[in-house]
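In the form predicted on its own, a lone chain appears below as structure tokens.
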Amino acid sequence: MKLLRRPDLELIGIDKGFRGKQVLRRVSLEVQPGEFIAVLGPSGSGKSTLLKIAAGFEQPDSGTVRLQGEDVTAVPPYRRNINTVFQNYALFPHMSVFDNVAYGLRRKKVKPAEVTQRVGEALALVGLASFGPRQPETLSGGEQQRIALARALVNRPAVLLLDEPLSALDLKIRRRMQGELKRIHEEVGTTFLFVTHDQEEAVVLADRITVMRDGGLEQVGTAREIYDRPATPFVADFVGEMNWLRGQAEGGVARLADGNALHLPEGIAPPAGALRVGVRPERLRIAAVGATSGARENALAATITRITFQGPSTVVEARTETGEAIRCLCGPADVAGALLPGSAILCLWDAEATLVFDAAGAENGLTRKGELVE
């Protein structure tokens, strides 16, 4: 008999409002042991409120919070086996690095010898083994964030919550810290719930991504699932870039606005009526007008409006014959020197790169064997 794993953290039917405004709407999420989940969404989507409810800093209006199977909805933060790393580090300025990291252990009356051992291990884990005697004011932003992480992990929480912990760092340090955070997670195996508005950060770090919008969950899945098969146009736009084209389907046959046939992935049929067709910029290829496309390729005539060199890639912007603006992300070898603004081109893409939504865009219009792909 196969035993089912009990989630480390369960948020079940969470509702929350402030001063008459609904911030969370029936949000449910399970976080498995050792998993790294990113909660991704724009400002005001409710992601930080969800984190505060998981931590116990806010109480839900309705719903349940379970930690390793135990209902902790009414349990105060200090009695939950959860620690939080904040955006502003929240280090005690009058304490040394060692004392900052040791603070939680001493409050729990852990023996001094064990405190010394565990603080040393935590500092070594974040690569700052010799920083114990230093003061927080002498540390860089990245170093302070590592100390905050060590202080949280030294308590060996069941779940570690991270509230946009890298957003105050500059780009180079932030990317370095992403790698460090991934390494630390792999070493300690602690369950991480990470809130961010940065889609690149979520894609790099997380095992699964939860995309939030207006207090609800739009989609939960791996980075590849969300990027390749977004459930809604909002998810498609928020995670990566998307070109949007107009289309029409009738009798199971789909066409673009210019009348060209629209080829879809195998086994997928479009909804009847007006369509929103999505293609990622990097999935487009540029060919000369008159080029013959393959049997499962889509083709769209356009005129180049701008070419922007970006080092390892070049962005070609164009406008279709039906007035839609599109962007193509090309490698150095894909952009011939003869291509200039005003050049007539053919944009090609494979059927597997095509996304289709109904005209309202409220849900993914793709159907596979008669079932809605959610």
Given for the second form:
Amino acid sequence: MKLLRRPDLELIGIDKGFRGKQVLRRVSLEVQPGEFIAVLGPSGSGKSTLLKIAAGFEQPDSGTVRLQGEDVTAVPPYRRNINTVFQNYALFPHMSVFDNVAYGLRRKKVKPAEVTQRVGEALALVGLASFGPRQPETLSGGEQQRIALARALVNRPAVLLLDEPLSALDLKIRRRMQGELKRIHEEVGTTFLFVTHDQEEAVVLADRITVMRDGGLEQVGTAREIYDRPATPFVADFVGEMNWLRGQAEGGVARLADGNALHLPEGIAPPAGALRVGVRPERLRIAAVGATSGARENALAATITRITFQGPSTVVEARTETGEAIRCLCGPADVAGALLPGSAILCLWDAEATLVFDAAGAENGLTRKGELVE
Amino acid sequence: MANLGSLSAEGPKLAAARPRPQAFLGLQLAPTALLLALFMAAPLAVMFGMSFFRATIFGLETTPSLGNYEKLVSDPLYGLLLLKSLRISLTVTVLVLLISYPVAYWLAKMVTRWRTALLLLIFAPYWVNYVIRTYAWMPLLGRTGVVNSVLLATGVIDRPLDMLLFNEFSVQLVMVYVYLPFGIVPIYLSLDRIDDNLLRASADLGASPWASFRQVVLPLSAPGLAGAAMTVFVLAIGAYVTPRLVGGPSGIMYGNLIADQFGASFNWSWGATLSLVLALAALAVIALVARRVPLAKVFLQS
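Structure of the form predicted in complex with the partner chain, please, following the form predicted on its own?
And the full complex, kicking off with our chain again.
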């Protein structure tokens, strides 16, 4: 899919500072036609600034913005074929829903008959066909959100930018809007670039996820790649949950704090020195003490500290013999009735589920220097 | 009066938001109603009643008569003075708005740092009593004033200009200066309230900066403009200190006529009649504004 096709949006080496503070550092990103890409990061990671630069509301200090191959770095927003859905929707309060959606078409001097037709189509697309005469203030948050989407899409932009569009909605409506966004994306086929701090949202919606941190790109990949093969401990922590264990590598053999040798995924050799070993909670399996582990399985002895029943799953919290806290997400079949706080257990996990980072530069359990060794 | 209607229209909405017995609503409105009755309705009623009295050398003759109203219509002077005052007030209002809008826009949308300090600086001269601020224009505009001196010294003119002071021009100039804050503040507030994302949205949808201004900023600041216009107009139509100090004989306004009835002439009933006429004229202009911009939006911006 990446081959041959020209990217719809290219951000090349974008640098941006505000009052001496570097907000973006050499950020490069290519968005393919029809792609739904999420830019994921905590607040202050620069993701919103990146979106503003793509839209033209901010100028990069250096770097290039290309839209369908054309350099638009110096083009003002009102001459870019790109539209934005704002976090607070930014519907014009003094205009009806129809006039809001028609606004972009009228600026382009589209004929009134065509305006009426296209606005009607856009409103139908977001499921609010009869809302034209309404005033924005009479709409619920979810409805305003859809109108904002219609107002942007009616212009048939090359790229649609969405700035945390669902963050102001309550959970239930947010879930429904996620499905709506996905459906609309499939229906119109427009390229979507979506900024969010909600990792679950990014995983559910996006074809590809870009994880940002401190103004730099941490990793770009599919949700599965990012979840299963996080490039840094930061990504591993930010997307999903992670158990971190201390380790040590010598002569190509990695060991946990209890001294047992660690099975690693095929072809991965640990860097020498202190290690940070990561395992997702749902990859841990609980077994009775004395159970034999598989040939390619790691085992860790621990004592249960707490069991929390959560309906479909049960969280078993435990402490290893070397004092490290771990969480294990178990299905109903994994938790036998005999498990009680205080029980000694064995935590087992597959070699393939093991992540190893070097501990250099580790701070407070997070590091950007840490790299997946492959 | 028009705003009273829209204010009380908010009552049921509040009651609906917090379910309360109807009787409680009456209680909530009671203090406002009392204040309005005491300080607005009662004085107006007194004025209205007094306009049917007659002043004699022995004091007020309280037998009702239409004498004051006959006087009002029989002499065209009073109508002409009212028209002149309306013209001056409208001119002053328009000039104040024209100057205030760019200043307010600059403060609300372009200044990012030191905004509070700049606002204070703009208003610093207005901490001085306004009589003094008005007097201050005399050494500027007088025959031997700063403007004439500079023009003479640079050879632009060879004898001092008399047209600068003690006429309608100086009245308008000084009133514009004095009322400027009443124009800047409401406009600034309404502009400050406009979400910057709305401007981004209009640019994003293809509107040039000028189109954004015309289609988004201007309509959304209309309540502020209307509030500024009404405030300045009402202040200007009742003005009497500025015309007295810098107006000379040709710069006299309706307010001076009224003030004279309560001072030198001691004819309160005639003064009350003139005041009623002025109040009605001001109300008529406000009603005209209210037809364009709902007053609820001016006073209850949400």
